[in-house]
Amino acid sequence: MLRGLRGIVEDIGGGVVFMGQVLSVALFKPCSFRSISEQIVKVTEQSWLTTAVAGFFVGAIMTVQFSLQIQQFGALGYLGGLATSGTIREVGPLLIAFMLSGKVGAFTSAELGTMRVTEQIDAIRCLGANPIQEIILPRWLGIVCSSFFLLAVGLMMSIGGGLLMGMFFSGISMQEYVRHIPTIVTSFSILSGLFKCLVFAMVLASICTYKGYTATGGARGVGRAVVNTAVATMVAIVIADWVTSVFSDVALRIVLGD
């Protein structure tokens, strides 16, 4: 148990040092915009369909669950507002981020891990270039930008999925479904959901690049890095979700003057 705790602490410390190096390079030796845009396009092309499908069914699931509950109280007219609010503020960003962690996180970790064990990263350093500037920073920024965009698209798809499920499963019209969305889903709810999307994107980018960059032990080490990336990302996203939820609640209380 102590060995496991020690490994976790060492991982956290190594990740903090690694991100310090990445941020230092980003501030003083930024990479080219072309390399970042290439990574954004690459990640988006690989993951937009998965994210859209996941977002659609997340919204549909939320509508079914809320419908079963509020139908007993005769408040089916509030279905659209409640399902959309729950999806945007909490469930949508979390579940879609899990999907991206398996898609983007695992791929990036495997790619960087392969470059590490085949000594491509060492070759870049021998040529006088900084591997963090050349291969890590573009991927980190590309994943953050693309994942934030994909999460936002996934949330919009979830609204569409909830709407269709409300019409076919609960038998309410489109007008009735969307009528209370502006009442329950406030601008603060949307900002809270987008803030979570940004935080989850940064967590995903940081963990997958760190795990891939520090992979050792040949092909087995690459596989181990991919597995560790998936586990660490999911745990970190859950913790980040709790932190952002508390932060959002405190910010809302300050705004309301409570």
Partner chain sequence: MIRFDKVKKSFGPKEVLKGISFSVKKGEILFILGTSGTGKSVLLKNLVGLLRPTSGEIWIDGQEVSHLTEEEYLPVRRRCGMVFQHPALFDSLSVYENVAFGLRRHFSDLKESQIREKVMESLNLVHLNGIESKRPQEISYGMQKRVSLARTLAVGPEVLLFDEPTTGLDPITTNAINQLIQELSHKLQTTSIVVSHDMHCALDIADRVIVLDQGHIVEEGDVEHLKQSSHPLVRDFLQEALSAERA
The other form holds:
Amino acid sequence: MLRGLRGIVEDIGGGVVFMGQVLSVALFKPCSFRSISEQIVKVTEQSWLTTAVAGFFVGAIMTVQFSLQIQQFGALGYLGGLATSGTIREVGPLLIAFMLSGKVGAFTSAELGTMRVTEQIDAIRCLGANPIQEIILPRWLGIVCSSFFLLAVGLMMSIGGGLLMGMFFSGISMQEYVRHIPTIVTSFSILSGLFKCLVFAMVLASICTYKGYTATGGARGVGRAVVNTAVATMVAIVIADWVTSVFSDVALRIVLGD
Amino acid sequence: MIRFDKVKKSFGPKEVLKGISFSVKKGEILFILGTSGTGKSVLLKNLVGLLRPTSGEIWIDGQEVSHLTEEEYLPVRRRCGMVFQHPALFDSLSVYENVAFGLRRHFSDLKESQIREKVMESLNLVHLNGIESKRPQEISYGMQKRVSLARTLAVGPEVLLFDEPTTGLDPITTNAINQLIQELSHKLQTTSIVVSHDMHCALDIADRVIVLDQGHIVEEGDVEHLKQSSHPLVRDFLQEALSAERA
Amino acid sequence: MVEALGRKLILVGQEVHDFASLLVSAFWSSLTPPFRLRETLQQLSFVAWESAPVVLLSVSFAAAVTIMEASFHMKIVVQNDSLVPGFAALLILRELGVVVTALLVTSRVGAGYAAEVGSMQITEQVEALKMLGIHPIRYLLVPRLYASILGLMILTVVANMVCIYVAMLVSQWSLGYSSGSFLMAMRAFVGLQDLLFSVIKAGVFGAVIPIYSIFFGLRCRAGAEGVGLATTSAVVATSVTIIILDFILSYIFSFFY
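Previous: the form predicted on its own; requested now: the form predicted together with its partner chain:
Whole complex next, starting from this chain.
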């Protein structure tokens, strides 16, 4: 138990030092724009289908779960608004980010871990290049950009999935479903959902690059790095979810002035 | 030209190198022999700054290098080329781009035509032609090893460091790589340090041999001296190599 | 062009065939002895006991967020907090409790199994099993299958309890509910059947995890890259399947309320 706790503290410390290195490289020795866009294209191409499918079903699930209860109150008109708002503000970003931590996070940490254990990272250093500048920074920035984009796409798909279920499962027309969306889903909600997506994207990118870069011990070590990445990312995302919710709650109070 | 002075290296509580001192002369082929896990690779990685010694000094041409920063290490790494145990080729790049990788970083003012010339030259040195556009996955393991060597040669190092160059290769490719090491050291006048557990190779091409056991140097000298050694580990190594020769 | 398409189709067909035969042999060998109780219990401790800290920590945070979000929505729609416990408990019991738990277990246990079996495959341990006359799928899958199904069910019940408890604490602290009035308000929305349904979901998700992990683990190609790929594929396939199954099960259960 105590050893596990020490491991976690060491991991967090190591991760902070690592991100400091990435940041200083980003400031003083930026990588080329082309290498970032290559990563963006790669990640997006690999993961858009998974994200879209996940988003669609998350939206559909939320509508199914909400519709029975709201029906009891005779307020089916609010179904569209409530389900959409609930999806965009919390459940959507959370579950879609979980998907991405499996897809993007695990993949990247496997890729970097393989480069580490086959000495490719040492080779980069010996050939006079900085591995953080050459391979970590482009991946980090690429993953942040494309995950943010993918999460946003997933949220849009979730609205579609919810709408479809509203029509076929709850039997309300499209007009009725969308009528209350603008009144409940404020622009602040959308902003707060997108803010969550951005934070999750950064958490995801940081953990998988760190874990992959520091992998040791052959094929088994790569496997271990992937498992640790997936678990650490999910836990960090849940905690980040709470932090951002508190943050946007406070922000809303400040904006409303009470 | 290279001198290790009481170099120690620990990983946590585990001390891998327990005070290693030796020197290498210009142009010679030095073999460092030892069983697996005795810290041979660690020794090489300390020289090029991939690992830093816990204590002790490493001198290259009158310069103490173990305290250099990552930045200051770059010229050292250009002069000391390392050939890794795995081919460690970048699998997203073609063979040509792999060999050109170091050139583009170490010599930023080279023109594309000059790079091309150097890449072809180094591929020639390892007897590989016409595979520049292939990906690392598309060529055999032995070829990958040679491309890896060409990548190291491309930047024109004065010292070549080989980490287990023949491990996991069949006897025929092993011989080819061995001959290549000897050929290069004659042709280019490079100094070579080869880390290996293959006594057979050492007897063939080494000018001098160091035997490492549990973090200490237990035997040092030329091949003739080694054959007279009475150290049990060295005898075991010799017996194995000689019986292979007879067969 | 046509040839390439045909080849691709054959490849996909091969994969579907492989997966189907794994399913059949999993089904058959899980119903016939020997059941290897000791191994199953060891695996159960890995799935349930060792995952518990991570799972419970995560669902607690998820519960706190759910209360905050529910209160945000209720303020807009009905201008007061009276429905918060109900909606939060609904979301937790029917969705978040089981899905968050299942996805976390996927990444810890599923990825772990895929890496483990993948390493066994590339170090020829699976071949060695076959040489000893042991059926690798039966040997590897059956204990893990039972452990995963049972473990996820237990974890889901505990996670739901902890979730509700945290939700109660948070609403006591931020919305001023007493625990009694929270539970009263909650009962209006959810009942014991919700817990039952979530346990059924957990059982189904629990079966999905080791099946995919061992399927991808056994197809692992040599080298560090192969193990990484097998692990990643297992996690992704399992997560997507869990979300889709969750939808289907929610849809079916909605007719029984």
